[in-house]
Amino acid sequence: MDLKKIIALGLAGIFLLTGCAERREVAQQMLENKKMENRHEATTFAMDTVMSFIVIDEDGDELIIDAEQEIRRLENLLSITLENSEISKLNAAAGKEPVELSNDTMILLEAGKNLGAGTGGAFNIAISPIVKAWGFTEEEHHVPTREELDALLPLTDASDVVFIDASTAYLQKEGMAVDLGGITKGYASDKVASLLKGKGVESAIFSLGGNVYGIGTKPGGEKWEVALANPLDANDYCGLISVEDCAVVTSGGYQRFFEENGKKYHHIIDPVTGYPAESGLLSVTIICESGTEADVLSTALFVMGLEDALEYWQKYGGFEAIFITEAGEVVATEGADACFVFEGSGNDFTYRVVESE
């Protein structure tokens, strides 16, 4: 709780009834209390990560654990780390025979497969051998060589899964592997929020391992805040971001990463190289009303760099963004502009904001 709301909730009781505009001060500094004490707060660990919920409802202990088991069930589902998960079997059987899948896997893998292919390939659901390559999947690093990429590589084409009818799915070529790992979360924060609007919740915020949602706004109307992280500084930040009904998904180089002789890998893997981007930037965010869209966003556009990043949201819009370059810029598009805070200028970033054409 900020001071402001502090000093305000500690004044409430000392107001004098003198009017029709103290009784109504009164009376909606007790429905924000009231709220306040229907905050619900909890942190758990899933699908690889740390995630944390604020509910402001009163049932808000059980509807957290509500939102809790749609992502293990989601996790099951979709992780390519579990052995029984639909995506591992669809995977083993690669070249081999088509998998029946349940319904929120085929919707996953069609919008991985169609959102990438908007991108022109910047993100790639079938780039799993690649990131396996180099130790990410297991946490095992390891720098592959030209010659392990090149073989590789005509295994990632997305193209290569097919959806035989509305149930069923084929990896055409042996040794292919699908990762939904750029997209899951975003997908489950879509599902979480869906299912506490559905049950009445109206403020809410969780972050799943960085991927935040805001359901409406905090108890006392003002927007929910999120820090935009400091990517050389994991104890500092470069602004603040306002949000409303809407996803919050960053990406960047400094999340996971291991370093050999020197040189660091991080783990956002350029499609067409085999090895990790190296478009300039340190890191994406994305602001939009979908999640999952939100998630293989900011993936791609960090793939993709500052200049053909700001080339695809004038062409096609539906998202705001924030980049933070290699050489110190925090470029804004002017939507993002509209309810982001800069505070990085003490730690030499620059600022701009780039308008719609």
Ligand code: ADP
The other form holds:
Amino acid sequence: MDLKKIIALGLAGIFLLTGCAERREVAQQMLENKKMENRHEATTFAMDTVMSFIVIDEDGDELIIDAEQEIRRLENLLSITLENSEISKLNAAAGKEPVELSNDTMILLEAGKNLGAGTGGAFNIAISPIVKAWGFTEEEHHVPTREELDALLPLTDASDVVFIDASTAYLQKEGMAVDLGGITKGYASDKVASLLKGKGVESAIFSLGGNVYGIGTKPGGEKWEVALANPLDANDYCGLISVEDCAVVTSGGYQRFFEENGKKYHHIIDPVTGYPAESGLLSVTIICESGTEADVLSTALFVMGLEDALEYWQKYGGFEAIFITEAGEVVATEGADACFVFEGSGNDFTYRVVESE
Ligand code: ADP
Ligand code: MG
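What's the form predicted in complex with ligand ADP like, now that we've got the form predicted alone?
Whole complex next, starting from this chain.
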């Protein structure tokens, strides 16, 4: 994806709307002003995407540097494209030998495998050979043949990712590989949130390539507001989601794709077909306390499509979701509706809420 687009998306990711000052008590305004003096912002590029931070704290600049360091530490462990990452070493040893891994890598592999199993395999950490065949890993895109995909699909069984002991994993078949691209940024957002909270931060919001996490509220006590991107227009949005101490993660086919012979192919793969998921959805946004879970679910529910995704939500709960369909419908679960203001009617989107049964 080109840099301009990534930056536009990153910037569109967070909207901070100021409150109505006239109606506030003078004392509270002064307190707010004091807090706003402590407002620190930064934007950086890591994990192949734009990341932006707003931290309300007198040590905000140093805290953002700490956060960036933590993100780079995780990237060095988990990246599939960095040759010396633990994931690259694990992938290189597939079918040969078990590999000793650090705590974070083990946690993420186990979380990815277990959460993926919970989604019935819609999220699959062993999908890498297919993602690679489409050229998304090295950014050398091309449409693979059906034969190529059929030969690779048997190498994408997540149950072949096995844990020998608490610090050792093994990929049982040669040619297998794990790709944590659909979960790493969510996990990183949880780690950064607990790092900042652990250092006393009570008010912050950050976006790791669209994986947003809001700590506490804005200085005035109002909730943070996150824009729901319009998948058809990078400079537009379909509404605002208010959050307090939770993650908001969006997955969509519009974020990373290429075109061949007039057809678009995006980066979220249906593990059953090996093709980019054609589920009738343009995007899925998950609102939930865990950034890791939100990241997995946004990818998995995109693969499932609206009907199966709503069934999954009804059955398991623990998160809220907003779907945007190819038919132009914005569909919010009951709990998502409670913190969402729909603003997409000007763009011919319609809005519907689904109640829990
Ligand atoms: P992004 O990383 O662009 O925010 P996602 O969180 O939806 O988007 O993750 C997509 C990435 O996850 C892909 O680039 C690929 O590396 C990987 N991936 C693609 N399809 C799947 C899948 N079905 N299950 C798990 N990971 C996937
Ligand atoms: Mg994801």
